[in-house]
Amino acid sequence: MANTSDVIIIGGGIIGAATGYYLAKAGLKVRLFERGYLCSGSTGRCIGGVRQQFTSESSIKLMMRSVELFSEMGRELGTEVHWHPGGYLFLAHDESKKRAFLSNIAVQQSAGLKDVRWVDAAEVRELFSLVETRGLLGGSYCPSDGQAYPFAVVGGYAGKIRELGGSVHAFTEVAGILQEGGRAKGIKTAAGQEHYSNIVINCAGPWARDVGRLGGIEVPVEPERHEALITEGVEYLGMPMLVDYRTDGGYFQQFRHNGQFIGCYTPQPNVPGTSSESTYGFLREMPRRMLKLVPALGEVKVIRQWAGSYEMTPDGNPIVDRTGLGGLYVVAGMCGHGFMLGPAVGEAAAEFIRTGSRGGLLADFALERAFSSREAMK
């Protein structure tokens, strides 16, 4: 049948695109469906950071693999993705945070992340002279963490899916999952078209629960609204991503390729839902938090703000698994880390879907689990 493929993927962000690419690279015919434009969900609204500093061995090792893949990606995909290992610096302003970071560093180093280390305030001043160090005890610093440009990465993966014989269907909403004999058999679009495959993968990010329910499956993913902003481009200052976990802190970095600063903070209390409405309160507050850490940015102009959704699971870790409906898989729940996890999760998910073997990297990401061990470095 003309509308038949080996794999159907629902979701055109980093997770769907990466999973689709690695399946196509293995010789499978892939069809990817996205209800908007590619990157119109969480991926196109993230701030592009890529870090290996996590607290679970599975996530650390996945991210070490992701960094390897990001570093090779320009050559692999034949397009510039603006990968730059500019580092991440997690800041500690009190003893409890310092102790937590030192404990995390020990876990990270034992997992193989050898270049992560504690830097005291004096070394922070030496390495990054523009960072305000009053009240700072030091931080957890990993110079091999970095950044890439989300639209270029997803566009590169999508281009390769097409090049390898697959297809990408933007502005095509999936309205149903076709079933027969307790198995997924394809999808039906909102326009009424049917596409057939024995493998359907739910990569719908914040909408993963809704897509799961099309197949009668409950996926414990809840959307959570976050805001971000970006500035005009200025001279590149050579600072890492700065992460300040204080109640009035935030996270921001400067893109090397265009000099723009991009950043966000986690709202308290958290804001559930998928609304993309932005607020004046964030626009007023985020620059203040940036200036508190880097006063030299006072003359830099904000040019745009937006909102998007994290896709949260109960324990802050992803879900990569088969479901109770044969042939239906879920690769979702990245908890705000989807862009950075995407390449390695896509590669590992593709291997799992092809062979049935979860492997060590996906051992903690089952759909049916206790959700009892929480990721601390959110």
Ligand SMILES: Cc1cc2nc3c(=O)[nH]c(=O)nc-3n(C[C@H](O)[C@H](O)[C@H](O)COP(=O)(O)OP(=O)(O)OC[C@H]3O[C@@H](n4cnc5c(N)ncnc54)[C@H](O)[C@@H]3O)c2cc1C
Given for the second form:
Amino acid sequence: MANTSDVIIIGGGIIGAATGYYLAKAGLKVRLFERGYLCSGSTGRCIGGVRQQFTSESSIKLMMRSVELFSEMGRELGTEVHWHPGGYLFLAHDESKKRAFLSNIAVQQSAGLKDVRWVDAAEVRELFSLVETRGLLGGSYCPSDGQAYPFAVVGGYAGKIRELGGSVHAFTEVAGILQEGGRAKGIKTAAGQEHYSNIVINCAGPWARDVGRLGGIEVPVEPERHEALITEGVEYLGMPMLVDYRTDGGYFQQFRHNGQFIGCYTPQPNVPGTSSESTYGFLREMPRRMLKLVPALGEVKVIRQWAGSYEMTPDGNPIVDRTGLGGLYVVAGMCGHGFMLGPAVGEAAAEFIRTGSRGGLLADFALERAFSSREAMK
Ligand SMILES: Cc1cc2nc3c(=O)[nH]c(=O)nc-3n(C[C@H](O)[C@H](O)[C@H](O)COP(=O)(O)OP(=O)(O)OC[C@H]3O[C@@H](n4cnc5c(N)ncnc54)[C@H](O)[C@@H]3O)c2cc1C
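Mind pulling up the form predicted in complex with the named molecule next to the form predicted alone we just looked at?
Now the complete complex, all chains and molecules, led by this one.
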């Protein structure tokens, strides 16, 4: 049948594109459907940070694998993805944060992340002289963390899916999941076209709950709105991603390839929903927070702001699993870390979907779980 493939993927962000690539690489014919342009969801709205500093062994190991995949990605996909291991520095301005970071570092090192370490304020000054160190006790620093460019990564995966015999259908909304005898049999687009496959994968990010419901499945993913901004490009200053967890802190880094600073902060209280409206409040506040940490940025101009969604599960960990509808899988709920998790999650999810074997990396990511633990390095 003309409209038949081995796999249908719903969602053209990093998770759909990476999962699709690894399935195509294993020889399966993949069709990927995206209702907007590729990266129009969260992926194109993220700030491109990639770190291994997490608090659970499974997330640390998964992210170590992702970093390996990011570092080989340019060669693997045959395109520049702007991977740059510029490091991440989590800042501690009080003793309790310092204690927490020191205990996280011990967990991270015992999970195999050898280059993460505590740096005191004097060393921060020595390494990154532009960072304001008044009131700083030090930080958790991992130089092998880094950055990549989301549009290039997703474009690279999508190009490879096509090259390997699959297809990518942008501006094609999935409006229904076809079912027969208690199994998924394909999808129906909003324009009424049917496409058939025995495997359908929900990679719809913040919309994973809506897409799950097309198959009668509840997926516990709640969208949460986050704003971001980007500056003009300036000379590369060689700083890591700075993460400041204080209530008036934020996260930002400078892209190595074009010199633009990009950053965001987590609003308090959290803002539920998928609204992509951006606010004047954020535009006023974010530069102030950046200047507090790096006063030298005073002359750098903000050129754009936007909003997107984190895709939160109750315990801060992803969901990668089969569902109660045969043939329907879910790979979603990356909780604001989906860009960095994408390569390793895509690879592991593809292996699970092909072979049925979950492997150690996906152990904590079942759809039916207690959702009781919490990731602390959000
Ligand atoms: C401001 C901000 C900063 C961030 N910074 C980082 C960061 O530095 N590092 C990091 O790792 N993560 C970061 N994130 C989180 C990251 O962007 C997400 O976790 C990740 O992009 C999720 O990828 P995804 O593929 O699951 O979802 P998405 O990229 O949202 O892809 C899902 C796609 O599904 C499509 N879709 C939905 N319903 C349908 C349908 N019915 N039919 C067809 N298509 C459909 C959507 O249009 C969307 O494009 C940030 C997020 C935000 C908002």
